[in-house]
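Just the one chain here, laid out as structure tokens, in the form predicted on its own.
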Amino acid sequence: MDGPLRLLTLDDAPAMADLYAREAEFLAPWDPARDAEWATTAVQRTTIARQLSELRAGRSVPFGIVVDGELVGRLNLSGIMLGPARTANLGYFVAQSHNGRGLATAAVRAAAEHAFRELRLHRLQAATLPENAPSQRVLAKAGFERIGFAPSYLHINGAWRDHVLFQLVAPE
């Protein structure tokens, strides 16, 4: 795959642990509450192994966001449903030091292309906290449209939080 995305491997566990450790404070308002163990190589290896198992089962695609060979973020296509829905959830983050450079937008666009061309999905959905305007701009630039509001949608940073919902439908 061209662009800023590549599939994660078990060899990425140390780099992902380091990335999560460095970005813990930055990610805290946007992520589920995580204990210190999350940013360890062992937990990241287990997490990546589970996601690779989900990849083999056709339910998830775990990507790393890469700049000059360095992992600087994550992007997941998860909850893949085939059949009449042909949909997936999209979630991502980019390290704070790489924000504002168009990297997240490029990664989301590349993931959408992969989802529509390779996985033959019809729709991607994403959700952001209402106050996460930067992520909403990324989704808008990547062609997503706002489709709704979900009260108490996800448990984020220790509380059930409302989310703004977005979708991108495959071109005809």
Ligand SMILES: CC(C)(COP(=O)(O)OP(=O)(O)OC[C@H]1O[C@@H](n2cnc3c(N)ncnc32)[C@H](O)[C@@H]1OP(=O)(O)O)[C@@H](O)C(=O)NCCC(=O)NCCS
Second form
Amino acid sequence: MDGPLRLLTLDDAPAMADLYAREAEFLAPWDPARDAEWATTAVQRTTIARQLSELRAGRSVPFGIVVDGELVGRLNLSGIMLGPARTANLGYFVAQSHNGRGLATAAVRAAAEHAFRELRLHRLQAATLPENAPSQRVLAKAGFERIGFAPSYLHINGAWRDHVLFQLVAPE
Ligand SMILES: CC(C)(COP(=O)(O)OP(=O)(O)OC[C@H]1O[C@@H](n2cnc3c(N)ncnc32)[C@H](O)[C@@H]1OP(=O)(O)O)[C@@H](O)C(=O)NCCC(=O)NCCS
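Output the structure of the form predicted together with the named molecule; the preceding block shows the form predicted on its own.
All chains and molecules follow, beginning with the one already shown.
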């Protein structure tokens, strides 16, 4: 895998727990509400194990975002659908300490490359909160286009929240 992405393994659970603990305040406005156990090795191990079983079933691809060997973020392709859709949802975060260096953009580009070349998907979809300007900028830089507005779309930070929808279609 090119760029800052690599597949997560069960061995990443302690580093992922540390990352979520450090970034809890930064991520809170953009993430589902997390219970107190979320930033623990045990829960991260269970979560990664579930995602790896979804990977084997062809439904998800769980990537870590890595710089100089250090795990600084996460990117998931999830809800992979084949048939006439050939689509997946894209979600990601990068630690606040590593923001503003083009890392999320590089990760999204690498994920799109993987989705289109390896998985032969036709399309990726991402959803952001209307006020998430940095994430919308990341998607724009990676070539995504705004396709709509979805009222009450995802349960984020304790409430059902409207989202802006974006897509990237595979090049011909
Ligand atoms: C959004 C996020 C992934 C960005 O990561 P990053 O590695 O800093 O992203 P990049 O450096 O690739 O690009 C960020 C872009 O947003 C821009 N930006 C930052 N703050 C901004 C703001 N308040 N308004 C507009 N643009 C902003 C940056 O200038 C940069 O664009 P540029 O290259 O044109 O200057 C990261 O901040 C994050 O994880 N946030 C919390 C979780 C989250 O929002 N995940 C996405 C959910 S949809």
